[in-house]
Amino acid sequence: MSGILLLLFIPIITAILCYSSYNRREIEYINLIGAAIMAIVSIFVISASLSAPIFFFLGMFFIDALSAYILSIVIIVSVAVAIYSVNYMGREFENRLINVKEIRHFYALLHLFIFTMLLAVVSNNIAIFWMAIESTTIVSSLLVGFDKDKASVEASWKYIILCTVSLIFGLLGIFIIYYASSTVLVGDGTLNWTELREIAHDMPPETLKLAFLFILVGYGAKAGFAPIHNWLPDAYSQAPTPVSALLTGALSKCAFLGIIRFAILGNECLGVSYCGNLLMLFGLVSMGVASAFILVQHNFKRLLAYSSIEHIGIMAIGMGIGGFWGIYGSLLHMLNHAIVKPLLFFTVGEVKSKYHTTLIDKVKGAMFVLPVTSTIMLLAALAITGTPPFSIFLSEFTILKAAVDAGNWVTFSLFIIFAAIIFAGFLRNFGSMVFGKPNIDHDGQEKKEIVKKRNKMGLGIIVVMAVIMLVLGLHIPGFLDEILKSSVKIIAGE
């Protein structure tokens, strides 16, 4: 219990220390040290939770194998973002686009954002989980609008309004779940998920059907399901690059965890077909909408935003198909996407800083201007479309295997069609950006040296994530396989 409390307090303390400092270098060191301590403590917490669930504070908080797995994803992405932010924000500061006050605000909000996600992951009480997810909206909306220009402020307001309205549906779903539990417990309902699971098979089926619909709309909008995704392209494209990476790599997984938890309740009461069919429907619609919009994009950050909609759809499809391989593939896809998509955002962030634009047509010959970064960007673009031998190919193949095993040929066929369209769109757009004659002037020698020193840390985390992307495509480590299998058992009710 003390380890989990410490894990929750670390980002809060880091945020306070970052906000209290007026020295840029000091703030950067606090940010990195806080992220490192958080990662170290999380290793002990996650390891302890794999043998048996850990409960604390009257059972309102807990961590089991499933939440430990999502927690590990949040930690990995958060640490990568904390490292990359030093390079990104330092460059903004040196170009006099921001001042020390704004750096203080950025890092304080960044670590508060991490805290809200950690709180959501370890919440057993479904009302506290809802409050944590709503808190992520409030904090991250300030980060989305960090640049304070017209487009970013508009994206921030759109994000906070649409997600808050959608989460009201989620709150109604929680009220309905509480009512359903009170009918079983004779007037004394419960909001603790572990207790709800024990009585789920006795809850009124029609009531639970309605509750899951509200939950799916509420948390689905936050995760990025189409057609309730309207906030996502604007927020991802206007937010600072580290924030975009954190939104897609970590926050979407937290929201999807909420859907999984309620789907488990639905499966206990209704059987697997009701929740599974709804998840497959939303997943296929998300892939279809993403494939259409990816073909017509002119902004590479919006392109990546629509790709995120595609991949949350793939996770939903795997979870909807169910069975061991469907659930296993969906969970593995969460991790693979959490590595590859932030990596893509990091690389396009470097391209944006070099070319001073996010328009695809204005970026040519990146291979010659940024050889290492653009090479990794192209590899990551191939990886995100499911190209072998990269990690996402493995998880997508696993989900397709589950569809074949279940005889779900409609889902299998639509999946292949949408994936092929998206592959073509990515190959065309990223190929045009990477190859061709450079359309910007080469910098002077003095400026090159400054950029070289400043990019060392940012380039380092890009290379590390690229290596992980490749390794996970070739081999699933034993410890990862074990936590995945334990999570599958929790979801499948074994």
Given for the second form:
Amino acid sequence: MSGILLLLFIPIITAILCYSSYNRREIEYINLIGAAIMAIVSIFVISASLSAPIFFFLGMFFIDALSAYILSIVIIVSVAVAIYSVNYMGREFENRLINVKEIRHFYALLHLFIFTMLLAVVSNNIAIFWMAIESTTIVSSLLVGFDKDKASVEASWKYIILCTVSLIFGLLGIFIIYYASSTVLVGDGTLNWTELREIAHDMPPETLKLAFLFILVGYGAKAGFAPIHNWLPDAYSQAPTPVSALLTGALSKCAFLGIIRFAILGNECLGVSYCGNLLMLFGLVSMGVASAFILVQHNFKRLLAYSSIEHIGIMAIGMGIGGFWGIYGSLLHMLNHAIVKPLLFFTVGEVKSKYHTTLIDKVKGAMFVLPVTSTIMLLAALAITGTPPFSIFLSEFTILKAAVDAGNWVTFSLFIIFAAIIFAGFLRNFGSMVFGKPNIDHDGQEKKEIVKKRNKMGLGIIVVMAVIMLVLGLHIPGFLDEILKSSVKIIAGE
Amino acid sequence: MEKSFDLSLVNDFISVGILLTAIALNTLERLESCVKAYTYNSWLLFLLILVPAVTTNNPHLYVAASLTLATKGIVIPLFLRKIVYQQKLVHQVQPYISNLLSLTLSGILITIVYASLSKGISVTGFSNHALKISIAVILIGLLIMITRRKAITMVVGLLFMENGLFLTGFSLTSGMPVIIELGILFDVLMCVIILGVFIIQIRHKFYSVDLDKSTTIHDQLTTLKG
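The form predicted together with the partner chain is what I want next, because the block you gave corresponds to the form predicted on its own; please supply it.
Every chain and every other molecule in the complex is listed next, the one we just looked at coming first.
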């Protein structure tokens, strides 16, 4: 229990220290050390929670295998982003695009953002979960609008308004669940998820159906499901690259965790078909919309944003098909996406700061300008579209297997069609960026020693993530398999 | 028995007042009046929580009422008023649709809510109309957000939705645990402050808070020139 409290306090302390320091190097070291301590503490917390769920603070917070899994995803992405930020923001600083004051704000907000996500993941009380998700909107909208130019202010405005409005509907769903629980318990209802799960059988089914719809709209907007995704391409493309990586890698998984928790409640009461079909519908619509926009995209950051919509759709499809392999594949896909998509954002971030543009047409021959980065970028682009032997292929294949097992041929064929379209779109766009004759000068002589060192750090994290991407495609380690199986057990019931 | 009857009647009166302030928002021409409508709405919400607090003498409800008054009744309206006075621009609301159409749509929304909630969820003896009115207020808030041009009217619409949501929560459950209410109010407060910051930034960047003039990013689906 004290470990979890420590884990929650580390990002806050890091944020305060980053804010109170006025020296850039000092802030960068605080950021790195804070992230490293957070990662070390989280290992103890996660391994302790695997055997039995840990409760604390009157049962308002808890960690079971499912939240431990999402927690580890959030931590991995956060550490990678903390390392990459030193590279990215340092370059922005050297190009005099930002000053020390803004660096202070950036790192303080970054760690506060990580804190709100950790809080969301470990909360058992569904209202505290809602508050944490709403706080992620508030904190990350400041990060999305960090550049303070026209486009980013507009993107963050859109982001905060759309997400807040849909989260209002999510809160309405929580009120309805509370009402349903008070009819069962007679008197005061409960908001703790573990208690709600125990009484879910006896809740009125119609009320629970209504509540799940509202929750799906509320958290679905945050996760990036298709009809309510409009904020997402703008926010992802206008945010600084590390923030985009954190949004897609960690935040969408936190929001999806909320949907999973409510789907479990719904499944207990309504049977698996109601929530499953809704999730599958949203997933297919998301994939369809994303495939249409990926094919005709001219901006590579927006392209990646639409790809995030596609992948949240794939996770929803896996969860919707259900069964052991559907849920297993969906959970595995979360981790794979959380590694490959930030990796892609990091690499295109390097390309963007070299070419000073985000338009695909204006980037040519990245292979010759940034050899290592663009090779990895092309590999990651292949990976994200589900090419073997990378990790995403494995999880998508598992989900497709579940679809075949369930005899769900409509979902299966639509999935294949959309995935093929997206593959074509990705290959066309990334191929034209990577190959060809370079259209900018590339002389590496102006690099100072210190810049080189920092670039090594950014490159290091890119290479490490690429290795993880390849390894997870070939072999799932035992501990990962174990945590996935116990998470599936929580979702599917004993 | 007689006392509870009185209570329900008072609550109905207050909730109708809340609905009326939301409907009035459809026809208000000036930003200042919109903020004023929100203030009245919040004060009515405060009264609605205060009445059962006094009759049942429940300390939890007193806390909820005073928190509502402090944030929604005082801090947020003062903050919004400051932003409105800072604008020094046209203080007209400038809706996309005429006031008459806006009012008609609100009327239709209220009818739909009353028709669809006539049976189904039964409310636990708090008030017969509070739940229906609260859902109607949420929808009217959404309508205001969609049909108005200015950034600040969007925020006012959002706040009306929040108030409607509080009324829903209150009428469904007669009060959530205090810590939850406190957290939600804090979130709303922070949200409004951040939105205020963005309104000021939008004004700086675009020299206008008209959101029509501020759409610069979108998907470029046609072939780019140059």
